[in-house]
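As a starting point, one isolated chain is supplied in structure tokens, in the form predicted on its own.
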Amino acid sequence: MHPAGAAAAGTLRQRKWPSKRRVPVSQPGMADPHQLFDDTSSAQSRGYGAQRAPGGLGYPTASASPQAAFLGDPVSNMAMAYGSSLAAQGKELVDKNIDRFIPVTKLKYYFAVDTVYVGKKLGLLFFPYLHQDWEVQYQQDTPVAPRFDVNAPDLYIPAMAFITYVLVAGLALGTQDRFSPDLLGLQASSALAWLTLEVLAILLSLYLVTVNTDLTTIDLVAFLGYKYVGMIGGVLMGLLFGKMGYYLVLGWCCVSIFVFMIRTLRLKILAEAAAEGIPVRGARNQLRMYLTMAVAAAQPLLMYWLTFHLVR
């Protein structure tokens, strides 16, 4: 080969395969001299932004959460204490106002029942002729809870009986293809309206006759609400055995509730007259007897009025 051609070929090889230069590797923590800004994406590997000592350059510690900072603030603690005191005062105010209009503590007494009491009370409502002692037991001038005395009035049985009566009325209307929400609501509201009228009429009568008795409004609601038990029995027997079963069971329950009311109310109304020294045949005592008889006689009438249209 010609020497000039060999020289040219050597030159081409040198241009095609340039010599490699070693680029210095940057050490950790050293910035690249050709880089304008620091790369913060790998700050943890470089030590940038690492946790500082507490109080270092005024930065908070990384372990301090916002909740801990909030609770550690004295102003926040004062605000929490003030809010707690306001909530306690509001609860106390609400409890006082509720006790003024709704005697919650008294209502607890009327719902202090158990299964044994409910069974005995239902037996007393259906068979009052077998019961002898009708006196309410007292403990330090306070009547004992109903679960300890079957003669004590309660609101559990009347409330459950009223709800069950409405449900049984809906069942009776459904079997006759006459069920509707409006008709069921009318049935419930009419029963509640009659109960309210009874209570108001008895309170007015006691005021006119000037009877000094411990019979309270809640006692009246309890005693008058016991008639729903017999109404339920009459309607159920009417659904199972027709009108004959309805009249037999309802008649028995009407007589039972009449006897029950007479023996219960005479201790509440007539016993006060005897304690006051009023003669048995006196005019005022006669009025009390008539009032007791009227209240007892009204129960069978209302039992029939509120149930006769449910049995066909």
Second form
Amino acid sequence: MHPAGAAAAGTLRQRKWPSKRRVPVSQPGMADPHQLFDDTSSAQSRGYGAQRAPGGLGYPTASASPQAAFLGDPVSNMAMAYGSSLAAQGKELVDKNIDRFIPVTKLKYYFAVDTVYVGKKLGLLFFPYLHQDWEVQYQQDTPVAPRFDVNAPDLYIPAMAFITYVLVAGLALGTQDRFSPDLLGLQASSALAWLTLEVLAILLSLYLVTVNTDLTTIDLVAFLGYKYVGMIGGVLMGLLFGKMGYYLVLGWCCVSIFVFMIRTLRLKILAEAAAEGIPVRGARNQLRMYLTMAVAAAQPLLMYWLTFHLVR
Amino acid sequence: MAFTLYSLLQAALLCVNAIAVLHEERFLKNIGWGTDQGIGGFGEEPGIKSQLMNLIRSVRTVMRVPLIIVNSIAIILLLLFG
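Could the form predicted together with the partner chain be given as well, to go with the form predicted on its own?
Zooming out: every chain and molecule, the one shown earlier first.
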């Protein structure tokens, strides 16, 4: 498995992903396409196994101290084995039940990113005007992991951007002598509350307009979290260059996020109309278009509302 | 700017309470939003009004008992801690 895995990983990194919609699966040299992360377990376990063996052998002969004699005792060996099996059972139980409350396997998809994807996505968030193809590639009816398609939503950038926003807000407040530690928590709570409100409002409107989309709640959280990147840019420029810099950069980021959201949501909400590429004049489609525009227009408003008090 | 998660929770509780106290006979029927006035058969698209009526009816049915519990907890906590 190890040489085959290394060869497959090598080909995966060197090969450019094909640009058609359906990715061909039947290629013997490629790693399993359903795999989200590279498999390094064989290398790891081999290394740990080699390390553990001499350590285990060295135990009874290493020192003649009472501790070594105590641990070499067969009864405490059995106790250690029983304790480790108990821990393994507990871990199994937690793993089985955690999937009921937090959809861990679904979340893993959103964190399957790599540096190239993050770089391209950040470029897309600041400059979405030249990007042509916004459709997410599919592979046997499941969307491709974000590291293989720059159009797929991910949760890594929104999560990191949120945390960075809270820290940058603390920094901005500190430069104006308005900082106190509980304000950090207040900023974080406020931003989260606005995000939750946005998600609930959009879910309600999607329900009322009876749109049949495959836009899941986590997708929505991911798309709505992309505005934190623009907010960080605006506040940092405001710290460096004053109000003028803040307004310029924030204005640019607002327009970019507006265009980005419209182009992304158009494919999800207005699926049939967008496939043809022409604006359709039905009453239903008009309502959906209004909904997309409203969601996209709310982004710049929230970006301004959450940052203007940080730049003086 | 004191819009915290806690105030969102309070607002949500008040909204759900507001939906739950809408009286079926005295109010909803008079404005044409009663539960037996809406369903237009298996036509194409349920409009926004019938979706809203469905939503109000489902919220009232589902949240009746949990609201009792959550309201009691809120009353006790507010009495104790102000």
